[in-house]
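For reference, the chain that follows is the form predicted on its own, supplied as structure tokens.
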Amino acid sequence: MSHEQLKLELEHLPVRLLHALAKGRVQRHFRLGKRRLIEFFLSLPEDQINTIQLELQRILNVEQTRKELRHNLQAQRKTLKSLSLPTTSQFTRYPSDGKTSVSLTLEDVLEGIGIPEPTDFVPDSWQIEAVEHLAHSDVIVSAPTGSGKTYVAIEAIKQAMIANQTVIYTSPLKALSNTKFMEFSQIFGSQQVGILTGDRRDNAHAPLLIMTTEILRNLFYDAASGEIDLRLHTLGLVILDESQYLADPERGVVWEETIILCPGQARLLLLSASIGNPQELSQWLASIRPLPCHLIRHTKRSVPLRGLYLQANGPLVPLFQTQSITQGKGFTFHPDAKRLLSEYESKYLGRR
């Protein structure tokens, strides 16, 4: 492959994979735009072009693959469409409420269900919203699974890394822990990223730390107690991921004091999808912080949940009139669920 048949092919690759050609090869490739990468790439010697070819088939046959598991996909659906499946057309249609009829069937409510064409990112007023206060502010970000927090930590933690701040990244488990650890190596390179768990230490010195929030809460009682950490001189950004944990019983006790012993230079992001009381959270924060708290509320749902029910002999009905569960917003029952719901209580429960 000549040097402009390697450049035309760069250049149709989306950014995403042409950073993942220089992770490895250019230390925060992930600052780097489409041209200046592809320039890098030109610019290497030729035995590493040669190596960057092979690397370059290896991706576009796995986008290859890809396409083809989603065009099989389609095919799938649209097979299982042609399947003669229980659905709500060998039930009675009954009216909820005198006025309103009931049109909704078992296939209105898989339609559309499936992996999405693949679109160009744009984020969100919401997500822009809070990166840009994280420059000034603690920010809260309550908003539905799906919806695009770790977006918002993404953008904070390059900003933070540009800074030569170090972040720290907590989460409630080991194993999300662990799976941050993996998804930020590939995002920042290995060796920006380090991880400390009970039963795990790697690259502890590293500028983007993933831990436990027990860990960290520990790593801020060793500072209060004059056992001084060197990594919490440049602590910039703290994300507390999964925050909802404050109102735990037995371990919320963790977040509170975490964030109580959190240096007053760090900016706070917490992170969730279930806070309660997101509002009395940011007036409690802005009242022990010396930084004002800033409230992300998003409700909207990115991916959208759907309700069905399945009776113990075959059935397969709506759960609810609606397609998609609104929440907040109450609901209805879709008849037919009714129905068999009614059947199944006389059948078992009423014989208690």
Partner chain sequence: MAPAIHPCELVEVLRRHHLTPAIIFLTSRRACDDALEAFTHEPPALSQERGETIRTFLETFSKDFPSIENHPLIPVVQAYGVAAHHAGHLPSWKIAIEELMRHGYLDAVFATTTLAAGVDFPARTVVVTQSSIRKSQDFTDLTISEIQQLAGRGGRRGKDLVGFVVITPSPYIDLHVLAKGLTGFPEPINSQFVVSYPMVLNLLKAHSLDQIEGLLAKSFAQFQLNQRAEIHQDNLDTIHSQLKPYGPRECADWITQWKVFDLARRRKSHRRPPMETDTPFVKACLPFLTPGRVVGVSKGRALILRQYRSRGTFTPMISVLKSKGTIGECHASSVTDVYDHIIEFQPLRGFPWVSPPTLTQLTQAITQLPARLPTVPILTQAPQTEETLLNDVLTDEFACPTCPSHPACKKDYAMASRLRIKSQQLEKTIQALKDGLWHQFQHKADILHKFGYLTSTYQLTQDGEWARLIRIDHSLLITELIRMDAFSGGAPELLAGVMASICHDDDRPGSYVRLSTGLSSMLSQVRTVADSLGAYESPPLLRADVAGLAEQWIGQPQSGWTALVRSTSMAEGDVYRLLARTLEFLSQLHGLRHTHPGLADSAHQAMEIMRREVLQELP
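Could you please show the structure of the form predicted in complex with the partner chain, as a counterpart to the form predicted on its own just displayed?
Single chain only below; no partners, no other molecules.
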């Protein structure tokens, strides 16, 4: 194609398509008129003119198919007026690309729902790793809720009990202490488990003691001032559950005190929900404790999680474009969820 031909072709093109061509090649092309745009294209070096020619060809093809489609549609409309037809806007803009994205359906999201075959419990590799490392170092486990941190605790307790050591298990809430007391009593037998609260001590000479973190801190205070019945010399393992409470504005200090005052020969096992900076925590622990600190960071959920969206009198639709929710990959809302929410907001909340 010669310069003259190209110029003619460009002059025939609507200015809208010229701008599409200029995008990325000319700065502020939207301020240029048709003549200036064509002048600019023709002044480009040879290789760029070639690419422009190719692109021009593509645009012309697209326009051609579009025209045909529109033509067909009009013909169809004329013949089949009774049938409702999709409007042109629902056609993909560049059919030549062949890029048609079919949205995720509700069935896709609900796929695979159900109860797994009962199998023997096989601990994950990170759980085994945690228990193994506890033999010679402190361990921090940062894992999502419900991924099996309690298993690590139980195995660690079993090990310590075999070695004839005392184990202390602390939780932030009295309610959680009670739940764990019942759970551990079932596992280890009620003779083996004791619980200490602010005003009561049940079975305080058992090898496994459950208490809130405040109580343990107070025990360490008493031990330091030498008026104590705590068997500190046999204390082999201290498990701090929900250690992300370290960042609690009112009570976080208690966790720090407990960790600082914890005797050196006892291992520390910190069980925490997913937090952003477990390395920092482990560096800290390693810097103040006589033992090294092993960090186990498990971010994958053991059961995949999927998102759904539901509103009053509306259908259940997928929340995201992806089937399951993954961390750190960003998100795109499902078009249906987006549409329903905007309807809801404009209807009830007066937002646009």
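Numbering follows the first chain given and starts at 1. Throughout, rigid core stands for the largest set of C-alpha atoms superposing within 1.5 Å between the two forms. Fair warning: this is a prediction, and the values are worked out from it, not measured in the lab.
*Asks:* Would you tell me if residue 111 moves between the two forms by 2 Å or more at its C-alpha, with the rigid core held superposed?
*Replies:* After core superposition, the displacement of the residue 111 C-alpha between the two forms reaches the 2 Å mark, so yes.
*Asks:* Cα of residue 64 displaced 2 Å or more between the two forms, core superposed?
*Replies:* Yes: residue 64 shifts by at least 2 Å between the two forms.
*Asks:* Taking the rigid core as the reference frame, tell me whether residue 51 has a CA displacement of 2 angstroms or more between the two forms.
*Replies:* Superposed on the core, residue 51 moves its C-alpha 2 Å or more between the two forms.
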